[in-house]
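Coming up is one lone chain in C-alpha coordinates, specifically the form predicted alone.
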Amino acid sequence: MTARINALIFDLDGVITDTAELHYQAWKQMADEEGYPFTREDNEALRGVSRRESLNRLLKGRVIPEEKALDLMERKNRYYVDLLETITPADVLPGALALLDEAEAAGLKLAVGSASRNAHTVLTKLGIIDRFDAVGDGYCVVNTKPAPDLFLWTAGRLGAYPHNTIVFEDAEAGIEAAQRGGFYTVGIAGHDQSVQGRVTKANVVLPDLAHARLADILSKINKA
(Lines of atoms letter the chains of each structure in order from A and count residues from 1; the text may use other names and numbers.)
(Lines give C-alpha, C1' and ligand atoms only; values in the text may rest on other atoms or scores of the structure.)
(Ligands and ions follow the chains in the order given, each with its own letter.)
Protein backbone atom coordinates (compact mmCIF):
# COMPACT_ATOMS: atom_id res chain seq x y z
CA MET A 1 0.00 0.00 0.00
CA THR A 2 1.31 3.45 -0.88
CA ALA A 3 1.97 5.75 2.07
CA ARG A 4 0.39 9.18 1.76
CA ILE A 5 3.00 11.26 3.55
CA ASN A 6 2.03 14.82 4.46
CA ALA A 7 4.35 15.58 7.40
CA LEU A 8 7.98 15.18 8.45
CA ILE A 9 9.27 15.27 12.03
CA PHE A 10 13.01 15.67 12.61
CA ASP A 11 15.05 14.87 15.67
CA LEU A 12 17.50 17.70 16.27
CA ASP A 13 20.86 16.43 17.51
CA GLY A 14 22.57 14.29 14.91
CA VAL A 15 19.97 14.98 12.22
CA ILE A 16 19.70 18.74 11.70
CA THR A 17 22.81 19.71 13.64
CA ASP A 18 25.41 17.84 15.68
CA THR A 19 25.63 18.97 19.27
CA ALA A 20 26.80 15.57 20.50
CA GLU A 21 30.30 16.96 21.06
CA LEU A 22 28.89 19.82 23.15
CA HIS A 23 26.83 17.37 25.21
CA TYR A 24 29.93 15.24 25.69
CA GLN A 25 32.01 18.19 26.84
CA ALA A 26 29.32 19.29 29.30
CA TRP A 27 28.75 15.82 30.78
CA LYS A 28 32.51 15.22 30.86
CA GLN A 29 33.18 18.44 32.79
CA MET A 30 30.53 17.57 35.37
CA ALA A 31 31.68 13.93 35.61
CA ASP A 32 35.31 14.91 36.06
CA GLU A 33 34.35 17.30 38.85
CA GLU A 34 32.51 14.48 40.62
CA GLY A 35 35.08 11.77 39.92
CA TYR A 36 32.78 9.71 37.70
CA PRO A 37 34.46 7.89 34.78
CA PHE A 38 32.92 9.08 31.50
CA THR A 39 34.19 8.35 27.99
CA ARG A 40 33.09 9.16 24.44
CA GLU A 41 31.77 5.61 24.23
CA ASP A 42 29.66 6.28 27.34
CA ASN A 43 28.35 9.42 25.64
CA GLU A 44 27.06 7.37 22.68
CA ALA A 45 24.65 5.62 25.07
CA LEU A 46 23.06 8.99 25.92
CA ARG A 47 21.87 9.75 22.39
CA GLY A 48 18.16 10.44 22.14
CA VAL A 49 17.30 10.04 25.81
CA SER A 50 16.25 12.58 28.44
CA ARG A 51 18.60 14.44 30.75
CA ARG A 52 17.40 12.32 33.69
CA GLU A 53 17.99 9.05 31.86
CA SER A 54 21.37 10.34 30.64
CA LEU A 55 22.40 10.96 34.23
CA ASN A 56 21.18 7.51 35.25
CA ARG A 57 23.30 5.92 32.53
CA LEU A 58 26.31 8.03 33.46
CA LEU A 59 26.00 6.96 37.11
CA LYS A 60 26.04 3.26 36.09
CA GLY A 61 24.09 2.07 39.10
CA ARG A 62 25.45 4.54 41.64
CA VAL A 63 22.73 5.74 44.01
CA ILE A 64 22.76 9.42 44.93
CA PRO A 65 20.25 11.66 46.75
CA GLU A 66 17.60 13.35 44.59
CA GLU A 67 18.86 16.79 45.58
CA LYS A 68 22.32 15.94 44.25
CA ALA A 69 20.86 14.45 41.06
CA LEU A 70 18.99 17.68 40.39
CA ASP A 71 22.16 19.67 41.03
CA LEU A 72 24.20 17.51 38.64
CA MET A 73 21.62 17.84 35.86
CA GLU A 74 21.42 21.60 36.34
CA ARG A 75 25.20 21.92 36.36
CA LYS A 76 25.56 19.87 33.17
CA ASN A 77 22.87 21.95 31.47
CA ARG A 78 24.57 25.17 32.53
CA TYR A 79 27.82 24.02 30.93
CA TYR A 80 25.93 22.94 27.79
CA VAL A 81 24.06 26.24 27.47
CA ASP A 82 27.37 28.10 27.72
CA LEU A 83 28.73 25.94 24.88
CA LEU A 84 25.62 26.65 22.77
CA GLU A 85 26.83 30.23 22.42
CA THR A 86 29.27 28.94 19.81
CA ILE A 87 26.52 27.63 17.47
CA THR A 88 25.82 29.54 14.22
CA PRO A 89 23.76 28.89 11.05
CA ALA A 90 26.90 27.28 9.61
CA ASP A 91 26.31 24.37 11.99
CA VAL A 92 23.23 23.10 10.13
CA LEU A 93 24.28 19.70 8.81
CA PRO A 94 24.78 19.29 5.04
CA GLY A 95 21.60 18.48 3.15
CA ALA A 96 19.17 19.47 5.89
CA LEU A 97 18.20 22.82 4.39
CA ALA A 98 17.80 21.35 0.91
CA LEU A 99 15.47 18.66 2.25
CA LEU A 100 13.43 21.27 4.13
CA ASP A 101 13.17 23.27 0.90
CA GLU A 102 11.93 20.23 -1.02
CA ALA A 103 9.40 19.37 1.68
CA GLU A 104 8.06 22.91 1.83
CA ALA A 105 7.73 23.01 -1.96
CA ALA A 106 5.77 19.75 -1.79
CA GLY A 107 3.41 21.23 0.81
CA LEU A 108 4.49 18.95 3.65
CA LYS A 109 4.18 20.05 7.27
CA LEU A 110 7.47 20.20 9.18
CA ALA A 111 8.33 19.79 12.84
CA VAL A 112 11.14 19.04 15.26
CA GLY A 113 10.70 16.38 17.93
CA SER A 114 13.67 16.46 20.30
CA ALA A 115 14.21 15.25 23.86
CA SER A 116 16.38 18.33 24.40
CA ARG A 117 15.00 21.10 26.58
CA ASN A 118 17.23 23.48 24.65
CA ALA A 119 15.71 22.73 21.23
CA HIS A 120 14.21 26.21 20.78
CA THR A 121 17.54 27.83 21.68
CA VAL A 122 19.48 25.63 19.25
CA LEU A 123 17.01 26.18 16.39
CA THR A 124 17.11 29.93 17.00
CA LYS A 125 20.93 29.92 16.97
CA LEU A 126 20.84 27.97 13.71
CA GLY A 127 18.46 30.54 12.24
CA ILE A 128 15.86 27.98 11.17
CA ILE A 129 13.21 27.92 13.89
CA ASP A 130 10.75 29.66 11.55
CA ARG A 131 11.07 26.78 9.07
CA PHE A 132 9.03 24.51 11.35
CA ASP A 133 5.30 24.43 11.98
CA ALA A 134 5.80 22.89 15.43
CA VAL A 135 8.60 22.15 17.89
CA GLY A 136 8.26 19.38 20.45
CA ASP A 137 10.93 19.33 23.15
CA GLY A 138 11.73 17.89 26.55
CA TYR A 139 9.20 20.16 28.24
CA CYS A 140 6.22 18.89 26.22
CA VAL A 141 5.69 15.40 27.64
CA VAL A 142 6.39 13.44 30.79
CA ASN A 143 7.43 10.18 29.14
CA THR A 144 10.39 10.74 26.82
CA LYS A 145 11.90 8.48 24.16
CA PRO A 146 11.67 5.48 23.73
CA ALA A 147 8.05 6.20 24.71
CA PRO A 148 6.17 7.51 21.63
CA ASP A 149 4.64 10.44 23.51
CA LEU A 150 6.87 13.22 22.14
CA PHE A 151 6.28 12.30 18.50
CA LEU A 152 2.56 11.81 19.09
CA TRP A 153 2.39 15.24 20.78
CA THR A 154 4.31 16.85 17.91
CA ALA A 155 2.16 15.18 15.25
CA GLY A 156 -0.90 16.44 17.10
CA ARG A 157 0.43 19.98 16.91
CA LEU A 158 0.80 19.52 13.15
CA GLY A 159 -2.66 18.00 12.78
CA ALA A 160 -0.97 14.95 11.23
CA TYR A 161 -1.58 11.24 11.72
CA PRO A 162 1.36 8.92 12.46
CA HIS A 163 0.66 6.77 9.40
CA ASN A 164 1.03 9.89 7.24
CA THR A 165 4.25 11.07 8.91
CA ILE A 166 7.95 10.23 8.65
CA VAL A 167 10.25 10.66 11.65
CA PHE A 168 13.98 11.24 11.02
CA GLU A 169 16.13 9.95 13.89
CA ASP A 170 19.75 9.06 14.63
CA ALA A 171 19.20 7.20 17.92
CA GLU A 172 17.88 3.76 18.72
CA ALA A 173 15.57 5.20 21.39
CA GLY A 174 14.12 7.63 18.84
CA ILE A 175 13.51 4.95 16.20
CA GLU A 176 11.78 2.79 18.82
CA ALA A 177 9.67 5.72 20.00
CA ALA A 178 8.52 6.57 16.47
CA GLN A 179 7.72 2.99 15.54
CA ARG A 180 5.80 2.44 18.77
CA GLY A 181 3.76 5.49 17.81
CA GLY A 182 2.95 4.12 14.36
CA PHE A 183 5.22 6.45 12.36
CA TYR A 184 7.39 5.68 9.36
CA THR A 185 11.07 6.09 10.20
CA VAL A 186 14.25 7.21 8.48
CA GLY A 187 17.39 6.35 10.46
CA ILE A 188 20.43 8.61 10.12
CA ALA A 189 23.29 6.17 10.67
CA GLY A 190 26.27 8.49 10.41
CA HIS A 191 29.62 7.28 9.11
CA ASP A 192 31.00 5.73 12.30
CA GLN A 193 30.83 1.96 11.78
CA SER A 194 30.79 1.34 15.54
CA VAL A 195 27.47 3.11 16.07
CA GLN A 196 25.59 2.58 12.80
CA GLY A 197 23.69 -0.38 14.25
CA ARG A 198 21.55 1.86 16.42
CA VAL A 199 19.14 2.71 13.58
CA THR A 200 19.00 -0.54 11.62
CA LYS A 201 15.34 -1.09 12.58
CA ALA A 202 14.25 2.05 10.71
CA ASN A 203 12.15 1.68 7.54
CA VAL A 204 14.88 3.49 5.60
CA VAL A 205 18.51 4.00 6.67
CA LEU A 206 20.68 6.82 5.30
CA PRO A 207 24.25 7.77 6.26
CA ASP A 208 23.21 11.44 6.50
CA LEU A 209 21.06 14.03 4.75
CA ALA A 210 23.86 15.33 2.53
CA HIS A 211 22.51 13.69 -0.62
CA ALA A 212 18.99 12.90 0.55
CA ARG A 213 16.18 13.69 -1.86
CA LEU A 214 12.54 13.74 -0.83
CA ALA A 215 11.34 11.74 -3.83
CA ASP A 216 13.89 9.00 -3.14
CA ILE A 217 12.92 8.83 0.55
CA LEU A 218 9.21 8.58 -0.27
CA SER A 219 9.91 5.87 -2.83
CA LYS A 220 11.92 3.84 -0.30
CA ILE A 221 9.21 4.30 2.35
CA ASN A 222 6.63 2.91 -0.05
CA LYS A 223 8.85 -0.13 -0.70
CA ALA A 224 9.66 -0.72 2.98
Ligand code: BG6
Given for the second form:
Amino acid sequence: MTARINALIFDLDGVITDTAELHYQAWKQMADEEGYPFTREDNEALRGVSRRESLNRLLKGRVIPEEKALDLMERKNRYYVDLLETITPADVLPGALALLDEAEAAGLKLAVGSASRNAHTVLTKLGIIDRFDAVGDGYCVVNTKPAPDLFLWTAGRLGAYPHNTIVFEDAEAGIEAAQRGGFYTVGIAGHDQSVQGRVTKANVVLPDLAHARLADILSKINKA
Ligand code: BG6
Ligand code: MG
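For comparison with the form predicted alone, would you give the structure of this protein in the form predicted in complex with the named molecule?
Next comes the full complex, this chain leading.
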Protein backbone atom coordinates (compact mmCIF):
# COMPACT_ATOMS: atom_id res chain seq x y z
CA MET A 1 0.00 0.00 0.00
CA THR A 2 1.33 3.45 -0.87
CA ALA A 3 1.74 5.82 2.07
CA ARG A 4 0.03 9.18 1.52
CA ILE A 5 2.32 11.49 3.45
CA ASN A 6 1.03 14.99 4.13
CA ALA A 7 2.99 15.96 7.25
CA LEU A 8 6.49 15.77 8.70
CA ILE A 9 7.31 16.04 12.40
CA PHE A 10 10.93 16.69 13.36
CA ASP A 11 12.57 16.02 16.67
CA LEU A 12 14.77 19.02 17.46
CA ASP A 13 17.87 18.04 19.49
CA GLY A 14 20.03 15.79 17.30
CA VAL A 15 17.93 16.16 14.14
CA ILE A 16 17.63 19.86 13.33
CA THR A 17 20.51 21.00 15.54
CA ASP A 18 23.06 19.33 17.73
CA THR A 19 22.38 20.43 21.28
CA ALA A 20 23.45 17.08 22.80
CA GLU A 21 26.89 18.57 23.47
CA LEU A 22 25.38 21.58 25.27
CA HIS A 23 23.12 19.30 27.34
CA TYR A 24 26.25 17.29 28.18
CA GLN A 25 28.22 20.35 29.28
CA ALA A 26 25.36 21.55 31.49
CA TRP A 27 24.79 18.15 33.14
CA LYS A 28 28.55 17.72 33.51
CA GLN A 29 28.96 21.03 35.32
CA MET A 30 26.23 20.09 37.80
CA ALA A 31 27.56 16.51 38.16
CA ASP A 32 31.11 17.75 38.82
CA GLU A 33 29.83 20.16 41.46
CA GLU A 34 28.02 17.30 43.16
CA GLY A 35 30.80 14.75 42.70
CA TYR A 36 28.69 12.44 40.49
CA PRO A 37 30.66 10.56 37.82
CA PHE A 38 29.28 11.47 34.37
CA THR A 39 30.88 10.86 30.96
CA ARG A 40 30.04 11.67 27.33
CA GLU A 41 29.10 8.01 26.97
CA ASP A 42 26.65 8.33 29.89
CA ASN A 43 25.20 11.38 28.10
CA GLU A 44 24.19 9.22 25.11
CA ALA A 45 21.59 7.49 27.31
CA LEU A 46 19.96 10.90 27.95
CA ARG A 47 19.14 11.49 24.28
CA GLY A 48 15.46 12.19 23.72
CA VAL A 49 14.29 11.63 27.27
CA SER A 50 12.85 14.29 29.58
CA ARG A 51 14.85 16.40 32.01
CA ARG A 52 13.52 14.32 34.93
CA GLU A 53 14.37 10.99 33.27
CA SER A 54 17.79 12.38 32.31
CA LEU A 55 18.47 13.15 35.97
CA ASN A 56 17.31 9.65 36.98
CA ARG A 57 19.71 8.09 34.47
CA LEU A 58 22.57 10.37 35.55
CA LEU A 59 22.01 9.38 39.20
CA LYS A 60 22.38 5.66 38.29
CA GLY A 61 20.19 4.46 41.16
CA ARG A 62 21.44 6.98 43.74
CA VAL A 63 18.43 8.08 45.83
CA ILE A 64 18.16 11.80 46.73
CA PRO A 65 15.40 13.89 48.33
CA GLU A 66 12.85 15.42 45.93
CA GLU A 67 13.84 18.94 46.90
CA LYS A 68 17.43 18.24 45.90
CA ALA A 69 16.32 16.64 42.61
CA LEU A 70 14.38 19.81 41.78
CA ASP A 71 17.40 21.93 42.64
CA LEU A 72 19.73 19.83 40.46
CA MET A 73 17.36 20.03 37.46
CA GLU A 74 16.93 23.76 37.93
CA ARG A 75 20.68 24.28 38.16
CA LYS A 76 21.40 22.15 35.08
CA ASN A 77 18.76 24.06 33.14
CA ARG A 78 20.30 27.38 34.12
CA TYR A 79 23.66 26.24 32.77
CA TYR A 80 21.95 24.93 29.63
CA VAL A 81 20.01 28.16 29.03
CA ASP A 82 23.27 30.12 29.39
CA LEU A 83 24.88 27.87 26.77
CA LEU A 84 21.91 28.40 24.42
CA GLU A 85 23.05 32.02 24.10
CA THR A 86 25.81 30.71 21.81
CA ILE A 87 23.32 29.27 19.27
CA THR A 88 22.94 31.04 15.91
CA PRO A 89 21.27 30.21 12.56
CA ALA A 90 24.60 28.63 11.55
CA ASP A 91 23.81 25.82 13.99
CA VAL A 92 20.98 24.41 11.86
CA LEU A 93 22.40 21.05 10.78
CA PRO A 94 23.31 20.61 7.10
CA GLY A 95 20.41 19.62 4.87
CA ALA A 96 17.64 20.53 7.31
CA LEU A 97 16.69 23.80 5.59
CA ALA A 98 16.76 22.21 2.13
CA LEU A 99 14.42 19.45 3.33
CA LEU A 100 12.06 22.01 4.89
CA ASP A 101 12.06 23.93 1.59
CA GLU A 102 11.24 20.82 -0.41
CA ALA A 103 8.52 19.75 2.00
CA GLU A 104 6.95 23.21 2.00
CA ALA A 105 7.02 23.34 -1.79
CA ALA A 106 5.30 19.94 -1.84
CA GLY A 107 2.53 21.31 0.42
CA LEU A 108 3.39 19.16 3.44
CA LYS A 109 2.62 20.40 6.92
CA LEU A 110 5.66 20.79 9.16
CA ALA A 111 6.08 20.52 12.91
CA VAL A 112 8.61 20.02 15.66
CA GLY A 113 8.00 17.42 18.38
CA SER A 114 10.63 17.84 21.08
CA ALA A 115 10.84 16.69 24.71
CA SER A 116 12.66 19.92 25.53
CA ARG A 117 11.08 22.74 27.47
CA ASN A 118 13.60 24.97 25.71
CA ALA A 119 12.44 24.06 22.20
CA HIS A 120 10.89 27.48 21.45
CA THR A 121 14.06 29.25 22.58
CA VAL A 122 16.28 26.98 20.46
CA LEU A 123 14.07 27.35 17.35
CA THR A 124 14.01 31.12 17.80
CA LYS A 125 17.81 31.31 18.18
CA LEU A 126 18.14 29.16 15.05
CA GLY A 127 15.86 31.62 13.24
CA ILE A 128 13.48 28.92 11.96
CA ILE A 129 10.51 28.93 14.33
CA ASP A 130 8.29 30.47 11.62
CA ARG A 131 8.97 27.52 9.31
CA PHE A 132 6.72 25.26 11.42
CA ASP A 133 2.94 25.03 11.54
CA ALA A 134 3.10 23.59 15.07
CA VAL A 135 5.64 23.10 17.84
CA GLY A 136 5.12 20.39 20.46
CA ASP A 137 7.54 20.72 23.37
CA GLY A 138 8.20 19.49 26.90
CA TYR A 139 5.23 21.45 28.26
CA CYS A 140 2.55 19.94 25.99
CA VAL A 141 1.99 16.48 27.44
CA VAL A 142 2.53 14.68 30.74
CA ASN A 143 3.81 11.37 29.37
CA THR A 144 7.14 11.93 27.66
CA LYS A 145 8.87 9.81 24.98
CA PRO A 146 8.85 6.78 24.63
CA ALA A 147 5.11 7.40 25.19
CA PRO A 148 3.50 8.43 21.86
CA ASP A 149 1.63 11.37 23.44
CA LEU A 150 3.83 14.24 22.25
CA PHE A 151 3.79 13.17 18.60
CA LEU A 152 0.04 12.51 18.74
CA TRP A 153 -0.51 15.95 20.30
CA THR A 154 1.66 17.58 17.62
CA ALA A 155 -0.04 15.71 14.76
CA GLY A 156 -3.38 16.82 16.20
CA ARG A 157 -2.25 20.45 16.00
CA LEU A 158 -1.42 19.88 12.32
CA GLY A 159 -4.69 18.10 11.66
CA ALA A 160 -2.68 15.14 10.36
CA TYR A 161 -3.15 11.43 11.00
CA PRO A 162 -0.16 9.33 12.16
CA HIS A 163 -0.50 7.06 9.12
CA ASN A 164 0.00 10.11 6.88
CA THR A 165 2.94 11.51 8.86
CA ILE A 166 6.69 10.83 9.07
CA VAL A 167 8.58 11.45 12.32
CA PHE A 168 12.33 12.19 12.13
CA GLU A 169 14.17 11.10 15.28
CA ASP A 170 17.71 10.49 16.52
CA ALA A 171 16.82 8.76 19.80
CA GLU A 172 15.66 5.25 20.60
CA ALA A 173 12.97 6.65 22.91
CA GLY A 174 11.76 8.89 20.06
CA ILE A 175 11.55 6.11 17.48
CA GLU A 176 9.63 3.98 19.97
CA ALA A 177 7.27 6.89 20.73
CA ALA A 178 6.55 7.46 17.05
CA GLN A 179 6.02 3.78 16.33
CA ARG A 180 3.70 3.37 19.29
CA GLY A 181 1.70 6.30 17.87
CA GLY A 182 1.41 4.65 14.45
CA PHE A 183 3.71 7.07 12.59
CA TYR A 184 6.23 6.31 9.85
CA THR A 185 9.77 6.86 11.10
CA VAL A 186 13.08 8.09 9.74
CA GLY A 187 15.95 7.39 12.14
CA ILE A 188 18.89 9.81 12.13
CA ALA A 189 21.79 7.55 13.08
CA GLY A 190 24.73 9.96 13.12
CA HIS A 191 28.25 8.98 12.14
CA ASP A 192 29.52 7.56 15.41
CA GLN A 193 29.53 3.76 14.97
CA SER A 194 29.19 3.10 18.69
CA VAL A 195 25.78 4.75 18.97
CA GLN A 196 24.20 3.99 15.59
CA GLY A 197 22.18 1.11 17.03
CA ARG A 198 19.71 3.45 18.67
CA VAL A 199 17.50 4.01 15.61
CA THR A 200 17.72 0.65 13.83
CA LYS A 201 14.00 0.02 14.35
CA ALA A 202 13.04 3.01 12.17
CA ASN A 203 11.39 2.41 8.75
CA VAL A 204 14.25 4.28 7.08
CA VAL A 205 17.68 5.00 8.58
CA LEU A 206 19.86 7.92 7.39
CA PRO A 207 23.15 9.13 8.85
CA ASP A 208 21.92 12.77 8.87
CA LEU A 209 19.76 15.16 6.84
CA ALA A 210 22.67 16.34 4.69
CA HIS A 211 21.74 14.21 1.69
CA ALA A 212 18.10 13.58 2.59
CA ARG A 213 15.99 14.43 -0.45
CA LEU A 214 12.24 14.36 0.11
CA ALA A 215 11.55 12.21 -2.95
CA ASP A 216 14.09 9.58 -1.80
CA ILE A 217 12.65 9.49 1.70
CA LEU A 218 9.09 9.07 0.40
CA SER A 219 10.17 6.32 -1.95
CA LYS A 220 12.09 4.51 0.82
CA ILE A 221 9.10 4.80 3.18
CA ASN A 222 6.95 3.17 0.52
CA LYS A 223 9.38 0.29 0.14
CA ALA A 224 9.85 -0.22 3.92
C1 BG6 B 1 15.44 16.34 24.45
C2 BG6 B 1 16.91 16.03 24.58
O3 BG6 B 1 15.19 16.93 23.22
O4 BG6 B 1 15.04 17.24 25.48
C5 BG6 B 1 17.21 15.49 25.98
O6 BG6 B 1 17.30 15.08 23.60
C7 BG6 B 1 16.71 16.48 27.01
O8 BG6 B 1 18.59 15.25 26.12
C9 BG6 B 1 15.23 16.76 26.80
O10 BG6 B 1 16.91 15.96 28.33
C11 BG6 B 1 14.65 17.76 27.79
O12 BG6 B 1 15.25 19.02 27.56
P13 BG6 B 1 15.06 20.30 28.47
O14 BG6 B 1 15.59 21.42 27.63
O15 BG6 B 1 13.59 20.43 28.76
O16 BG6 B 1 15.82 20.06 29.71
MG1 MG C 1 16.71 14.08 19.68
